[in-house]
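A single chain, nothing else alongside it, follows as structure tokens in the form predicted on its own.
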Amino acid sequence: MQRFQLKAEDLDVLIQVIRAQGHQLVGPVIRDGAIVYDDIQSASDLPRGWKDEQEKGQYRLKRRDDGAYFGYAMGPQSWKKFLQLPRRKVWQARKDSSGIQIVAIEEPAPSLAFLGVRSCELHAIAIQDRVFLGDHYTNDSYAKRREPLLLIAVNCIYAANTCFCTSMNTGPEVTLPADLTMTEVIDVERHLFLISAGSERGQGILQQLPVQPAEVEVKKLAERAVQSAVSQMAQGVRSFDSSDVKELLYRNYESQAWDKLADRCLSCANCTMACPTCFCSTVEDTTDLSGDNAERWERWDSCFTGEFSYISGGAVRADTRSRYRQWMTHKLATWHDQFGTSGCVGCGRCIAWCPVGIDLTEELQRIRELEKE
């Protein structure tokens, strides 16, 4: 795969083009203290020179010694709130004189173009895509905004504490397929952009772009950028090996871990909410006062919610306990016989964004040394 460089003064050249397409471009901007997706106009929209800091329930922005446009590591969204609507109406209904009539609601979908997606988030667009674009059951919503999308992926230069992609094997560098891939390259004499084409879309943008060959020394400065990030994961508390996690949760059922842990959750459901792949939804059906008007909403839901589970007779699990051992051993279990992966990308949302500081990994931990007693 042939690279080139891209100057950063010349960022807005490369969203201009991707605009001028009619795609509908999001990326990172910072709003309410952190750094959200939204629609990008310019360059000037984007984060240029902020980075994140995180911990378990903790998130802050802090200014960079350098002007990075891409030096942060992971915000409270994901991209799905793009392809996995939070809510939307699916169908309304109205009964008039000649009956009822039932109308679906046909929305229309956008071309949207992503830039700014790291290696986890690929990974976990590529877990939706097996969930809502699988062989038996396709999500109409879903695959109407997937299949226009217009990825363009960036390699990680900066690790959050909270990040641990490389237990999972999911980053930091950008493995899984993207229109157009980039790495910020900084030093004392240059900022610019290692880019490179992975699709005939990307190949058309790139021919469209002030850019030239990669020269050797800014390929090695590149893959020093993504390594930094590798280091700063492999020195922090948060790296494990993940190869066994599947049978260990299979083994550990009845773990006293599960009551300590359900001393502590909410059932707030934020992880779910701020997990890139957690996909589970409900529907409310809704009258007016008349009667003669009704409507069908799909909407996020969360295993989290007591009634996520309620079926006649009762919620099949009653308690925190049972709802976060659900969770965390789908994710990372029973996800694997379902969709042949796991569910976790390692990107850290659920610790930064979990009010009372559960950290997934120091949970894993825990188990295992249990176990081990």
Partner chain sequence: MKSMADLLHEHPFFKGMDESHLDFIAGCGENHIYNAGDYIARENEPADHFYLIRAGQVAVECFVPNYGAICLQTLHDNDIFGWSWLFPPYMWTFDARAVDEVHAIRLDGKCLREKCETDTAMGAELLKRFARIVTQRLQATRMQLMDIYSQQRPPLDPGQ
The other form holds:
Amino acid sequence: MQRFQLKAEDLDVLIQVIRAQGHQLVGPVIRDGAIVYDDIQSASDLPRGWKDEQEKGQYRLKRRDDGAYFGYAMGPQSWKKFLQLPRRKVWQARKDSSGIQIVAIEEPAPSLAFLGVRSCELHAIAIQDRVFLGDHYTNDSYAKRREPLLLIAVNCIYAANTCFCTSMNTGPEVTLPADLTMTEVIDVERHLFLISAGSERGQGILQQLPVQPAEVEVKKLAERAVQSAVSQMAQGVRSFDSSDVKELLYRNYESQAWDKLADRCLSCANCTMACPTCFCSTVEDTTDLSGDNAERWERWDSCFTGEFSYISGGAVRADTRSRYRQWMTHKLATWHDQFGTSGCVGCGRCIAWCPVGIDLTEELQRIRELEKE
Amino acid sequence: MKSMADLLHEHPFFKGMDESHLDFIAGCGENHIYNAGDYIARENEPADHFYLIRAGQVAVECFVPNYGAICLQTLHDNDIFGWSWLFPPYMWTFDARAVDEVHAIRLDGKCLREKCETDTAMGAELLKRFARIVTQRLQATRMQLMDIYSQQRPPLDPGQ
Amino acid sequence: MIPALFRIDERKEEFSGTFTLGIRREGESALPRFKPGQFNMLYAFGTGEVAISLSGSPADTGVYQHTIRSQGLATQALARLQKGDAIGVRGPFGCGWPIDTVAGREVLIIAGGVGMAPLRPLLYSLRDKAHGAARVRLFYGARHPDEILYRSELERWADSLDITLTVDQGDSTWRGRVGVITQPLETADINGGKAVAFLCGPEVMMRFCIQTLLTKGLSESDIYLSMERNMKCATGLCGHCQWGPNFVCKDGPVFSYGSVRSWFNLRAL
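The form predicted together with its partner chain, contrasted with the form predicted on its own above:
Let's see the whole complex now, leading with the same chain.
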């Protein structure tokens, strides 16, 4: 794959080329003190010169001194909100003297382009692809949004303390296919992007950019930048061997760790909302005041709610212990049996956005230690 | 026609029991036929026997004023019932009534309990076998108590 | 996937709070065939869907039957439907009872309470001797004589089908068994190596029956059970009905005990 270099001041050319192709471009922007994904009109919308400092139950934006566009790690929201809509009308129905008519809602799917997709997030999208498109029944709304999606991946040059993609083998270097993959290279002399195309569509965009073949030095700098994120994680406390996690959890359904967790977990469902792979949804049926018009809405749901496991009269998972156990064992163990992959990509969102600072890497360690006792 | 000892031999309850014990027990047994509606045992009356049902259905009942006899459980071919003869005050705690024509072997518990006092090996064997039956009935009763097929039972922990 | 429009063709009150609906599709005389043990998602206008097993004969191609216990909002709304009313239907979903396993076998059908409903189509199918079962026996435990589903039908079938009924509480008219279903199962003459069992009922009842069947020598893989979990989408996409690694809606609702034993015995899973 031939690699090119694009000057940082020409980043906006890339953005305008994508927009000119009719894509709705979404990427990182700062909103309410966090980096979230939203519509991008120009390069000036990007969170240039900001980074995120994250810890258990903590997220703060801080200034960088190098003016990097993609110098942050991970915001609270994942891309899933654009592909699996948090709330959508599925169908509407009308009742009259002749019976009921039910009409499916055919939503026009925008042609989305994601700018700044991290390696772990590409993995998350690939995981959701398996969930929603991989079996006999598919999620048509997801399929329609996923199909035209243009992916512009960006390698991480910085890892937050909460990041553990190296433990889940999902990053930080982009290895899954993307239409374009970029690495931001900054030093005293230069600020540019190493860029390569991974598809014909990407190639078509690349051809319209003021790029030149990448210099050897730039390639080396890019490699080093990604490597620095690797080292950051390797030196952190969240580096672990995940190869036996499925078996570990399968052996420990009755671990005391779950009781300890239940004392802390609020069942608030933040982790499931922030998780880029959590896919559970529910439906709500409503009628208007006349009772003649009904609607069905689908919305994100969480295994931390009481209604989630409701059967004839009560919840199967009535307490927090069983709900946290369900979430974590699903994510890290049963997911393997269901979809042939872990459900965790190591993005660390569930750690930063847990209001009581529960860290699943720490909890795994606790389960391991309790098992040894 | 089969002898009493043969009949007992064939029954799983007595399986593996010492021949001499079995012969003794057979000596305490006699065949009985009860007509539908007959009481085989009555609450608060002396319990000197236990029964092996050869054919027919027996209802274990409790009489409730203003209501009638509540059937707690039915017993059937090859079931053994009656253990009140084993323990003081040797009185039946429930009624046992033949639902249809019941052919049963009636075993003399009074004679057996006296024998068990002297022949402790036989006593232990019999007690072991009765304990198994009592356990099974208790398990069944506990399951009945749960009323698992009932509707609209609110959960103990409704969740949040 | 939007519900297809059906109409109530027949409504029968089985006993208080439990009823059977016969439904026909608007404008269609032939319905998709279903396998015994499968379920439909039934939609009463405006109140949401609920998963209900098919309980009629698989040979009846014009009508679906569903026996429903009125319990939550959606089933209460279904309970109010009368002949001619419209109802939305998605399905049939799920895998059914593995009926191809019965050839030459002793079949034990073990039902508890309204768990009889998903087993009734299996009985219909097995009455058709083509499946080659060596023997078919039904063990059915109900709460009360009035709460025995399809009682008159079972009485009609009694000459060709070995049926053991038992109730938790008798009444003055009840001449049959009083007690739990494990008792006749324990005393029944069962060739464990030749038998295959199909269970549906409350999980507690299935747990005890499984223990009895295992002592009778049945292998874990010859015991099949129908599981209940919260089913919303019925297509394995919404995540609600997860049970260990299984999605009850698409991997079940029928599972062999051998394949789910470790999950079956975990609490609050």
